[in-house]
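A single chain comes next, written as structure tokens; it is the form predicted alone.
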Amino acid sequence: MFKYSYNSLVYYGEDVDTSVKRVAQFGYDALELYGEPLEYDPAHVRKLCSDHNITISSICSIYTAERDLASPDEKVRRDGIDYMKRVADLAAEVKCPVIIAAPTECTKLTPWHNPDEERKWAVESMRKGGEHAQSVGVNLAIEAWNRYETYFLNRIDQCLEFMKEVNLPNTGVMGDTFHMNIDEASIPDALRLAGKHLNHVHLADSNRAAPGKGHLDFVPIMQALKDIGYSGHLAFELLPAAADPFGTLKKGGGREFFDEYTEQAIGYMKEIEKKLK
């Protein structure tokens, strides 16, 4: 019924060949690339996907202080736009339909002193990057992060308002069940609110582990996706429960996020599908 992907960001330090083979082995439809275009050879990625009968579902863009679309520094905003364009170009080259977009850097918790001015910068920057993405046939998925990772967009309704301001036909919104579990009053209701504008989804349990390892009830979540006719990919973005999850992975921790969670995540959600009406 649904198409499943796994975010290669979770496979910290691993080459794309191994990641593609793993998701193919466990029955995935696709792999989500992390957003560092210079680390990929598009022709090699296309061949890997062809050889293993999978696709690239999406690219998980990485927004840092140097790539902040809402920065008061014009050069930083310009660098952020250029980054979006590079990610969109990679997506087009590997036949990927959507890239994740965010208006400001992850973990920036303090807004500019003039919120209206900051929002104007963010909208203008997103539109410029989005226009280039549109020119190469790639869509944007605007993501809400929880309140502990950003002050800017925390809920689906806020993403929808921002999307309207950007005002591009190739722009939609995405939901991430880990973030939504913190800031949405109801995950299913938020997904229904997004409706036809929902063009990408990240799945993770309440503790950002594989579904079934936390306390989220995925039946009503998946039922909402079925009810709105969601046809995009469901990508697992799972990370260790640590203040510095990538530090944990770098030190060799979180090995369960590789084979074990890759297998469990898709298996668990396939069982959830059987319970839908």
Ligand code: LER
Contents of the next structure:
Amino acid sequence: MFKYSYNSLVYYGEDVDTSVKRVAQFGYDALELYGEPLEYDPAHVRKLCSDHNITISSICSIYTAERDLASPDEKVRRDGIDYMKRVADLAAEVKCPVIIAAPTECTKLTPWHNPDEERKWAVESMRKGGEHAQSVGVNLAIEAWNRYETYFLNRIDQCLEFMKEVNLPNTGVMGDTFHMNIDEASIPDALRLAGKHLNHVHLADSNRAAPGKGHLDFVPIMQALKDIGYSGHLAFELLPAAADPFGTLKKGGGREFFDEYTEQAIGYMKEIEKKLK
Ligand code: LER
Ligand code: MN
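Could you output the structure for the form predicted together with the named molecule, given that the previous block was the form predicted alone?
To see the whole picture, the full complex is given below, headed by that same chain.
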């Protein structure tokens, strides 16, 4: 019923060939690429996808302090917009429908300037990047992150407000169950609120491990997605339980996030699907 994807961010240090083969082997529809466009050869990715009957569901943009769309520094905002354009171009080249967008650096916990002005800059920057994405046929999914990763958009209702201000037809919102577990009063209600504007989803359990390894109840979450007629991808975005998950991966930890969790995540959700009304 649903289309599944796996975010390659956790396949740290691996070539895209191996990642595509792994998700194909475990019955996925798609792979989510991490957002560093220079690391991919689009023609090669297209060929790999067609050889293994996989699509690219989405691109997980990486927003850093140098790419912050709300920065008081005009050059930083421009670099952020240019980055968004490059991610959109890669998406178009690999036939990927949606790229993740966020107004701030991931882990920016306080504004660097007057918050109202930051918001105005964020809206303007997102609109400029989004207009380019629209011109190459790509949609933006505005993602809410929990309070420990941004002060800006922590919940779906805030993303919907921001989306209205950006005011582009190719812009929607997305939920990530790891963040939602922290900052939404109810994950299913937030998904219902997003309704037709929901254009991407990240799935992870409460501890960011594969569903079934934490304490989230995925039945009402998936029921809400079914009830709103969600037709986009469900992409597992799983990361090691550490303050510095990439440090863990760099040291060779988190091996269960490769084969073991890739297999377990989709298997668990297919069982959940059987319980839906
Ligand atoms: C950040 O925690 C996150 O959820 C990612 O999707 C990064 O874009
Ligand atoms: Mn996410």
